[in-house]
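One chain follows as C-alpha cells, the form predicted on its own.
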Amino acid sequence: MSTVKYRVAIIGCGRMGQQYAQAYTTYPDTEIVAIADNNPERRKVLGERFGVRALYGDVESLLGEVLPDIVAVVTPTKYMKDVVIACAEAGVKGISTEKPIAAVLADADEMVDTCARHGVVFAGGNLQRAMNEVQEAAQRIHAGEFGELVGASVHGFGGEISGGGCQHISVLRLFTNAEIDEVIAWGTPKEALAKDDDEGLIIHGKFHLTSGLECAVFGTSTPCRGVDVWSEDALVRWDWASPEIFKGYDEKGARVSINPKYASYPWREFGYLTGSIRSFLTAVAGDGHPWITGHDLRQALEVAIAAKLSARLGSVPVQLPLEDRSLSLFPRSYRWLGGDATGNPQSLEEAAGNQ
C-alpha cells in the first residue's frame, strides 16, 4: 500500500457512485475531496453523508477548483466521454470509469487514447475480472497448473450484451490471455435486433481467439450463466462468482470439484470493488495496470457491437478490430440516461444511508 494519501473525487454520485464513495472513505491511503452530482438536494445529503465540503453540479466547475489526484466517474455512459477527457486534460493522475464505457466506438478509442497521451492510468470499474479469486484463478490458468486451453465456452451472453455483457468479454479475455479476432452471431428476438440498443437482445454464435481458440456462445443460461475454459483434464468455471476449478475424473467420467484454496484479502465487504480500485491505485503508484482498464472495456464494446452486426447481416463473419469506428450500440436507458431521467431516481433517505 502507498503511504500517499490519494485526493479523490467522485463524479456522479447515484446508487453505484455512493458504492465507491463508501470505499474510498474506508481505506487508509484515500480520502475524498470532492464530489460532483447534477442533483443538488442529493448532493447535499452525500456532503453530510461522506464529510465533504466540496459539492459542485458538474465536472468543470469541480475541476476549476479542486485537482484530485483519482477521479471515480459514474456518470451514466452517456456522459463519460466528456467527463473522462476533461479529467485527462486536466492533469489527473488516475480516472476509472464504469460500464458500458460507452455507446459509440470512436468515442471509446478517444477516452482510451487521450488517457495515453495524457500519462494517466485509465482504469475500469465495479466488474467480476477484477475479483481477487477470478485475477488468482486467471495466473494459475497463465503460469500452467491446468494445463494448455483447448476450449471455452461464454453462456447467458443476452439480456444486454454491451452491459452486462462486457463481464462475459472481459473474464473470457483474461481467463485466455488472448483477443477475439472473429465473430459469428445470430441474434433473437427480431424486434430486439432491429433497434439500436441492447436491451432483450439474446446473442447465440462463435468467438474466434487469437489464441487459435474457438468459444461457443449461449446467449440464454445453460447450466451456468458465465464463461467456462478448460484443458485435457481440468475446467475452470467463473459464473458470477468465485471461479469453482474441476480436475480430473471419477470413476463415472464425471469432473472432479476441487478445493481452489483462494488466496484471502483485506476489505472484502467492497466486493469485486475492491479489486478494481486496490489494483486501480497500485497502477496509479506506477506497480502493475488495474485489473479492469478503460482498454478492456473499450474491448468489450467493439465484442458486443461485432456481434450484433453479424446477427444483423444473416451471421457473417465479422472481423476485428473492426474498421468503421463510427458503428455503435447503446445500452438499455437506465445505464444510457441514469435513474433520475428513466423514473428510477434514489430517494434522498436511500442516498443518506438509511435503506
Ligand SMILES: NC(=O)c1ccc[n+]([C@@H]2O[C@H](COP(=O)([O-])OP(=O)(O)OC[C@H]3O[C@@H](n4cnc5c(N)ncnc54)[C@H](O)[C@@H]3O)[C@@H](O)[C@H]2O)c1
Contents of the next structure:
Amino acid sequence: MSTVKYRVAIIGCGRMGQQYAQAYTTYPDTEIVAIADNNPERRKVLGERFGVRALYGDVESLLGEVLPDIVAVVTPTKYMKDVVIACAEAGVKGISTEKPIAAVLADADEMVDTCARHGVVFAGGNLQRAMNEVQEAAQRIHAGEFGELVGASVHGFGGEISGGGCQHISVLRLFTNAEIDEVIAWGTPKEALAKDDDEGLIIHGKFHLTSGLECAVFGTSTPCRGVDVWSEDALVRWDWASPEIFKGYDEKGARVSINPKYASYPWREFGYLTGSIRSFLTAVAGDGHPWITGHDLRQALEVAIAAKLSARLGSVPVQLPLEDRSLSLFPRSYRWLGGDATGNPQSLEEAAGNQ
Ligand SMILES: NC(=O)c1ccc[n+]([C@@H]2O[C@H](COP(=O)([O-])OP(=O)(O)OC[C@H]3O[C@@H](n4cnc5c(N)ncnc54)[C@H](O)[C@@H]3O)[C@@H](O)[C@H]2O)c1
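Could you drop in the structure for the form predicted in complex with the named molecule? We only have the form predicted on its own so far.
Okay, now the whole complex, with that chain kicking things off.
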C-alpha cells in the first residue's frame, strides 16, 4: 500500500453516501476532509459521526474552500451531472458517481466527456461489476479457462431497467468483453411503457453483441436474476453474489458446480463497494481503470433507453450507439430526487449510525 493519504469529499451523504463515508474513514490511505449535503440537520449529525468539520450545503461552497483529491458524488441522480462537472472543472483528480448516472443520454455524455477532457478518473460507484469475485471470474473467462463463450442471457432485467438494470448490463459487458450493438424488446404493462420513467416496466428481449453473441433477455426471474454466460462445457452465473461456476456434466447430463476458490481480500465488510473504491484509487494513482466507470454507466443507460424505445415502437430492432442523444429514461422518483423529496427521509437516528 502506498503512503499517500487521499483527501476525500462526499457530496450527498444520505443512506448510500454514508456507506461510502464508512469505507473511506476505514481505509488507511484515505481521509474524509469535507462533506456537502443540503439537509442541515443530517449534515450536522454526519459531521459528528465521521469526525468531519468542513461541512457545506452544496458543492460550490465546498469547492470554494477545499480541493479534495477524490470526490464521491452520491446525491440523487438529478443533481449528479452538475456536481460531477463542477468537480472536474475545479481540478479534482478522481470522481465517482452513482447509479443511474443520468436520465438524458446527452447529460451522461457530457459527464464522461468533461472528465476525459480534464484528465479526471471517472468511476461508477457501488455496482456488482466491481465485486472482487465478479472481476476474478471475468479474468478467468477472458484467459480462456472455460473455452470460448457461445451464449449469454440476462434474467430479471425488469422492474427498473435503468435504476437496477445497469447492474446486469455492466456484468454482461464485462463477462463477454463486448458491447451491445442491437436491442429488440417487448415491454409490459402498457401503462409503464407509456411513461417517461422505468418504474414497474418489465422488458423482455434480445441483445446482439459486437462479439457476435446473441443474448436472451428475461424481464422476470427464471428463477435466476442475473447474467449467465456459457461455453461448450462450462457456465458462469452471476446472480447478485459471487459468481457460481459450473464445469462439465455428471452421469445424468447435469452441470457440475465447482468450488471457484476466489482469492480473499481485505475490507470485505463493505461488499462490492470495496472493489469499486479500491480499483478507483489504484486508477487515480495511475494504474489501470476503475472496475466500474462512468462510461460503463453511460453504456447501461443507453441500452435501457434503447430497450424501452424498441418495445414502444412495436419491438423493432434498435441499433447502438443511439444517434439521438436527446433520448431519456428517468429512474423511479426516489432515485431521481432522493428520500427527502419523495416522502422517505432518512431519520437523524439512522444517519447517526444508530440503527
Ligand atoms: N449502488 C447502489 O446499490 C445504490 C443503492 C442505493 C442508492 N443508490 C443511488 O444513490 C443515490 C442516492 O441514494 P440514497 O439512497 O443515498 O438517497 P438519500 O435520499 O438517502 O440521500 C441523498 C442525500 O443527498 C442529499 N442531497 C440531495 N441533493 C443534494 C445536492 N444537490 N447536493 C448535496 N446533497 C444533496 C440529501 O440531503 C440526502 O442526504 C441515488 O442515485 C440512488 O439511485 C445506489
